[in-house]
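Form predicted alone, single chain, as structure tokens, below.
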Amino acid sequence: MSWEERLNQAGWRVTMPRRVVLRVLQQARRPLSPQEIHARGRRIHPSLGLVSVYRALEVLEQAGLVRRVHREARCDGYILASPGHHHVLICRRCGRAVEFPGAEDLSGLIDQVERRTGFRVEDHLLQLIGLCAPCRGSGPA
């Protein structure tokens, strides 16, 4: 299913800002901040506004098309999201982001946390930070 179909299925329209944001993220090699998406998006569509980028990211995240990732010492960045539940690996040197599948892998830990705290866990976010293979081979971290 295309991203346009997924967006429509989630009840959202395909708009110019959403199209530009997805195009920018498709071309990105690392997570991008909203400001970076805006700057790159203006090369595609010069009238793209920063507020439109934020609104597009919010809708695209709700529709499961983009994922917010946290970067060390910087604001959030965004990457394209794969269907289903995934976690993220981030290279702390080059910033590359890679998804890996997982939901059931944390069920034992979540059960334990719920028993100890009395919380009812509804969702989770797991992000691992390290060095990708190319960066491991390029010298000390």
Given for the second form:
2 protein chains.
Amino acid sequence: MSWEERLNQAGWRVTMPRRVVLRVLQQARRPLSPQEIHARGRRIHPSLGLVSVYRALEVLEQAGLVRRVHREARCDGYILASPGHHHVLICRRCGRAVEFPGAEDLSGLIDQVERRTGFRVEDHLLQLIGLCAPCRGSGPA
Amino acid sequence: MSWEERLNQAGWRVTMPRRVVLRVLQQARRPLSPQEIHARGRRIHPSLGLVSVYRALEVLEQAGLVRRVHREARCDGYILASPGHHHVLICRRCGRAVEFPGAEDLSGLIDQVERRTGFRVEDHLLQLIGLCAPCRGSGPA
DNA sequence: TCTCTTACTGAAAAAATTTTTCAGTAATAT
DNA sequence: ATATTACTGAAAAATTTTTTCAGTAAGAGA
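What would you give as the form predicted together with a further copy of the same chain, now that the form predicted alone is on the page?
Zooming out: every chain and molecule, the one shown earlier first.
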């Protein structure tokens, strides 16, 4: 099924901004911000508005056609740090965040990725999202 | 070593905003945005400025006393998505982002976390940061 | 304890990002 | 072809983050 069909099936229309955003991302070699996508998109279709880029990204992300990357810069939300490397567990219902230790657990996966991609992995960001014990019991999922 | 000593050793001063931000985060039960930290901090020390909260977070994060949490909302940077769940590998030098499949790799870790914390893990965000093959060869680390 | 140095501070202003509003346009079903 | 309404771009509003600057206070050294 083409992405056009996927959009249509989900009740969305196939429009110029969505087409252009997708094409820009296909040609990109690194994650792009909305501004960057807009600038590049305008070279393809000069009337493309920045607001439409925001809106297109929202729809395309919901449709699973685009993935948001979280990078060090420009994300808020802070918790207290424990010493050493920790992963973070976040409850999607109450927002509680819990740290848990462990880097070793990933070494197998990291080895595999290094072998397959040629990357040298230096650091990682792992966040697990779910429901904490109290929230599992109370109210609607 | 106390956090005050850690700051001093790293050449930073122990100041009111840093003290207040840390105290607010100690009392918080979920990740807080700079704005939220500011609002709560003012209840402890009404002259606290928002700008100082930003600056304190920056320093405390560098000192390893505070950890930034990346959440779905409010992060830019997009890449094209492949179907299904993928992790993301990002080169810190050239910015290239590569997806790689795999959720099974984490099942052991997730089981362990669920047992120890009572959370039910539904989703996760894993990003590996490192150097891609071309960047490993060229220029300064 | 006093004094000096300068890393810090809050407030205001500037810059940048994101959302809302609105009148008009164009994608799709019929 | 036509009708419906999901979409569009631009402007304005709201929000977030950074910069600037004159003054303050942390901490080193006497």
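Just so we're clear, the structure is a prediction, and the values are computed from it rather than from any experiment. Note that the rigid core is defined as the largest set of C-alphas that superpose within 1.5 Å between two forms. Residue numbers count along the first chain shown, from 1.
Enquirer: A39: with the rigid core matched between the two forms, does its Cα shift 2 Å or more?
Expert: No, the C-alpha position differs by under 2 Å between the two forms.
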